Structure formats: C-alpha cells, structure tokens
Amino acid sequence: MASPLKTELCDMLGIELPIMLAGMGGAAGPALAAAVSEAGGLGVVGATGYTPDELAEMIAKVRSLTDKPFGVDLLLPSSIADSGNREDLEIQITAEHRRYVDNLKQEFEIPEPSRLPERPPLTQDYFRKQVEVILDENVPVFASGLGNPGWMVPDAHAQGMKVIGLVGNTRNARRVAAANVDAVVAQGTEAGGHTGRIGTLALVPQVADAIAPTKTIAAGGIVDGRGLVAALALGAEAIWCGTAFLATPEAYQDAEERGETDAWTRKVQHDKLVAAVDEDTRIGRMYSGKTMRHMYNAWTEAWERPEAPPTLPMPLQGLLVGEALRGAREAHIEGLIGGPAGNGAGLIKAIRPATEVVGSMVEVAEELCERFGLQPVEA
C-alpha cells in the first residue's frame, strides 16, 4: 500500500518522503543535507556565503556521503549591486552607522575578531558565478531562497535539474511559476530566516490555487508530523523545514569543521533553541538588511532602540555588522549569540539526530492519516 504521505512531487524529485531541508546558510551543510536525504527526504545545502571553489567542494562532500537526490540553495536578490569588491561596497556605509556599531562594540565589550572573512560580498556577478558551478556540477535540485531563478531555468532543465523558487506572497508565486520553475515554496511569516508578512495557513492554499499545476511546497512554523499533514491538507505536496533541523547535531557541523563557528557557539545556539517559546523569535533587518526572523537577544534589541540608525540594504548591513558579530562569537559573549529561527522553536524540546527528526515526523503524520482515514491521491 502506498504511503499516504507520498506525493507527485516526491516522484518528480526522486525522494520517498515529502520532507525537504530548508537551505539554511551556515547550518545546512553537507552533513545535515546528506542525513536528510538518507532518511528519505531532500537535503538542501545553504551555500550563499561560499565561493565557487568552496561550493564545488561542498557538493563533492554531499556526494561522498549519499547517493540520494539533494539540492543547493542560493540567494538571488534582484535589488543588489551588479558587482564590486568589499572595499567598493563598504565606502557606501555611512559614518553614522559605523559610529553606532562602534558604540555597541564598546557597550558589549566586543573585541576585534582574530581574522576577517576572506569571501567577497554578495553581488549579482558573484551569485551568477555560483550558479555556474551548480550547473557544471549538475546538482539534482536548485532552490533560490530570494529572487526569481527564471533566468537559469532553461539551462537547468536542459540537463534534467529541477528548480524551486521561494516566495512570501501570491503575486511573487505567480511570477516565479511563470518562469517555468518546477515547484514554489510558499513561505509563511512564521519561518526563520528571510521571510514575508503572510501566515502559512493563509498563504499556502492561495499559492496552491494560484499556480496549479505547478507544485506548491509549504514552509513556516512546520516542525512535526502535525504540521506535515496540515501542509498536505492545505494543498502543498511537501514541506520546506528549517527550524526543526536546526535542533540536530548535524546542524552547523560543517561550519564548525571549517572554523566558521565553534563547539561553544553551537551548544549555546542549541540550548537557546530548546529553551525557546514562540515569542522568542522576531523579525528584523539588523543582520542582513532583509527582513529576517531570528532568535531575540541583546544585539537585536539594540537595533530596536530609538537612537539606532535605519538598517542598510543587503549586502551593506551584513558588511557593517559582520566583524562585530564574529568578534562576539570568538569572545563567547553568550548574550549576543542568536541566529535565524522560526516560531516553531517553541515545539522543540531536545536535540535529536536528523534521521530521528524525519522518522518522528513520518510516524506522527502516518498515525494522523490512519486516524482520519486519509489515503494518497492517485496521479
């Protein structure tokens, strides 16, 4: 008997379960992506911050860990500089913004970091070079966490690659679907990371109706089997799940191995996630310049003060605050440790392996399907 959870999208992507790892930058590395794929879902690497060479290495590492389908997620924002190096962009940061960050560094006693990031900032030229690597490596699935990937869809489809676009409203869902993507993630405001203003419960069915027959994937506040069944009932054919997989030992593992974080920071992030309630995540622009839901802490509170300057657009805000945040992590200033997370954090009670997270979702979802007599929809 076919599982009541398996959908047409599962068959399209070559996966067994309608569970997809959100491509969370820094957290969703090869180890976590491979674990989700091995469990029957689709693991997706969050690769925005990596150079083309590093991206190729990450893809090779995923393939060394699993022979199952996987994906890579990049940000493709349209409202961003065409090109430019770090120095070219940093001259656009005002003296007012620099003074405010300097004052925060003094207030929180943040030391200078031991080293500065060597990667170039995000520009359109930069992410197009990243996409070239993804095409050259023939990655099974590509997802754009921001922006419209329509410009690369013909090349992707020519080699059998599936393309997914993330949106936060119906208007953008129609626009991305018109670009001939294979599926659209309708991401509600409850989601961690870059997110919109409409709740998942209202957004998903509207997107599903608007873009059919293009497949819809649901995201935002979905962390267990109850959320999975609800998403399918709303018209989605899979879930795009991030926060639940933050609470795994595989999350941040690759970042730690690369020296981008450390064991202490990972533990603090995990401890805060397990202790969180629904109101411990809030939306702001203080990290990247785009609206982002994150764990509330002293750093985010400081950017809500009346005297705080308005945040800068992407990627300038990230360039402005990146050095201070790196210094805070290196100095183990616990009150400044946070990161993206969704409202569903209040449902997380323990750190569990990714395979256990997937297995628990499936067990609860199938029990609910059996209780209510739900059966798979025949193609």
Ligand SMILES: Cc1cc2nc3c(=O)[nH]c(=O)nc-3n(C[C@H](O)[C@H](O)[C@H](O)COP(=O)(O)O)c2cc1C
The other form holds:
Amino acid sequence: MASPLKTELCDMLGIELPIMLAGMGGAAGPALAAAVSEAGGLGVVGATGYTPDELAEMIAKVRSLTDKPFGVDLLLPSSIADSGNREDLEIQITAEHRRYVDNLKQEFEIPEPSRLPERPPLTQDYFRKQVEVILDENVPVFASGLGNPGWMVPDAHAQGMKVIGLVGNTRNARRVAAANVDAVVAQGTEAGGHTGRIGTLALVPQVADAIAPTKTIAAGGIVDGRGLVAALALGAEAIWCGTAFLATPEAYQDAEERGETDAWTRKVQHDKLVAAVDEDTRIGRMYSGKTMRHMYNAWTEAWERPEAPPTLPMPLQGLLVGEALRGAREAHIEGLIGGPAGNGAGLIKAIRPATEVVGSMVEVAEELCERFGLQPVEA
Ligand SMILES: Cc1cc2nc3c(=O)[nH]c(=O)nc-3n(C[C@H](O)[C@H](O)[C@H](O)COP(=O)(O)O)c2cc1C
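Output the form predicted in complex with this ligand next; the form predicted on its own has already been displayed.
Every component of the complex follows; first up is the chain already shown.
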C-alpha cells in the first residue's frame, strides 16, 4: 500500500516523501542536500551569495553524492539595487552607522577578520548571473526564497525544471502562483531566516485555498512528524524544513570545508540549538536589513537598544555588519554566535544525522495516520 504521506507533489518532483530540506545559505550545502535526497525527500542547497563558479561546483558536488532529484535555493528580492560593486554600495552607509558598529567592536572586543570578503554584494545583476548557472546546469528544482521567480519560469519549464516560490502572505502567494510556478512555500512567521508576520497554522490553509490547483508547501516551525501531519491536514502537499535540519552533523559541513566557518563555531551553534527553548529566537533586521528570525544573542540585543540607529536596507546592513561578525566568529566570541533559527528550536533535543531526522518524522507521521485512520489520497 502507498504511504499515506505520499502526495501528488511527490510524484511531480520524483521524490518518495513530502519532506524538503529548506534552502539555508551557508548551512544547507551539498552534503546535507544529498543526505535528505538520499533519504527520500528533496534536498535543497542554500546558495545565496555564492558566486556563479561556486554555485556550479556545489551543483556538481550534489550530483557526485546522489542520483536523486535535488534543488537549489536563491534569494531574488526585487527591492534591491540593480547593479553596483562593493565600493559603490558602501558609500551609502552613514557615518552614524559606522560609528555604532565601531563602538560595538570595542565593547565586544571584536578583532579585524583575517580575510576580506571576496564575493560581490547582492544585486539584481548578481542574481541574474546565479540563475543563468541554475538553468545551464538544468537543476531539477529551483526555489526562490525571496521575490518572484516568474521571469525565469518559462526558461526553466522549457527544459523540464520545476520552480518553487516562497511567500509569507496570500497576496504574494497569488502573485507567484500567477507567474506559473509549480508550487508555493507558505512560510509562517515561526520560520528561521527571513520571515513575515503570519503564523503557519493560519497561513498555510489560506494560501492553499488561494492558489489551488497550484501546490502548497508548508514551512515555519515544522520539525517533527506531528508538524508533518498537521501541514498535510492544512492543505499542504509537503513540508519545507530549515531548523530541523540545522540540527544535523551535515549542516554547515560544506561551509566548514570551504573555510567559511570552523568546527568550534559549528559546535557552539549546535549546542545553542539543542539548549534553546521556544523564546530564544526573535525577529530583527540587524543581520541583512530584512526581517529575519535568529537565535537571540548579545549582538542582536545591541541592535534593540534605544541608541541603536535604524537598520539599513538590504544589502547595506549586511555590508555594514559582515566584517564585525566574521571577526567575532574567528575570535570565537561565544556570546555573539547565533544566526538564523526558527521557533521550532525549542523542540530540538539532539544533533542527529539527516537520515534519522527524516526517518523519525516519517515514523511518527505514519503512526499518527494510523491512529487517525488516514489513508493515501487516490489519484
Ligand atoms: C540557518 C538558516 C539559513 C537560512 N537561509 C536561507 C537562505 O539563504 N535562503 C532562503 O530562501 N531561506 C533561508 N532560510 C529560510 C529557510 O529556507 C526556511 O524557509 C525556514 O527555515 C523554514 O522554517 P523553519 O526554520 O521553522 O523550518 C534560512 C533558515 C535558516 C534556519
């Protein structure tokens, strides 16, 4: 008998289980994506910020680790400069903002980082180059974590690719669905990373109703089999999980191999995730300039002080704080280690391989289906 968890979307994407690894820049690299795809779900590489060459390398690495379908996720925000190099953009950062960060560097004794950033800043021009690689490589699934991927859908569909757009409200869900994407991720405010204002429980059914027959995928606060069954009950055909897969040894693995993080930082991030309770994540614009749910820490508290200047828009805020945060990581300043994480962090009790995370989600979800007498939907 078919698993009660299998949905039409699984068939459309060529996967066995309605479980997707959410794109997480720096955290969801080829090793984690391949592990989730091998376990029967859809592994999605978080490729925000990576240069076109790095992106091609990452895609090749996933293909060397699995023959199964996988995806790549990029941010495509529309409200961002069309082009410009680092210097053009940095000029727009005010002296007041620089002073505030300099004061924080002194307060927290943050040294200069050992190496300067090599990647260009996020601009529309840069996103277009990244998307060209995705199309050239014929990646099975492309996901856009911000913005509307409609402009690349015709090219993607012409070569048999699937496209997913992520939204936080029904207005954007309608807009993205009208652009002919194959599925829309309805992401509730509980989610780690950039996030909106509406809770998952209210958002998912509203999006499912608004965009049918386009498929809905649920995200935000889903970390176990209970969340999976709830998401299917709300009208979603799969779940898109970030925080659950942060709690795996494969998370950040590629970033460490690339020298973007180190074993100490990964361990502190994992320890904080396991120790977290439901109130340990908050939303703020201090990392990227857009509302992002993160693990609350001394750095993010500093941006909530009355004397803190208003945060800058994307990508200026990232340029403003990037160096200080890199310095803090390199100097192993534990109180400043954090990063994106969702409300579901309070449910994480251990670091387990991605296969186990998927396996236990399925086990619990299938038990629940049996208990409630749920059957697979016949096509
Ligand atoms: C560490 C981390 C990094 C993330 N980075 C990205 C990213 O680069 N691009 C993106 O579209 N979403 C990003 N997200 C959001 C996820 O794709 C996803 O929507 C979210 O994690 C789902 O909610 P959950 O964390 O409650 O599972 C990130 C989330 C986390 C936790």
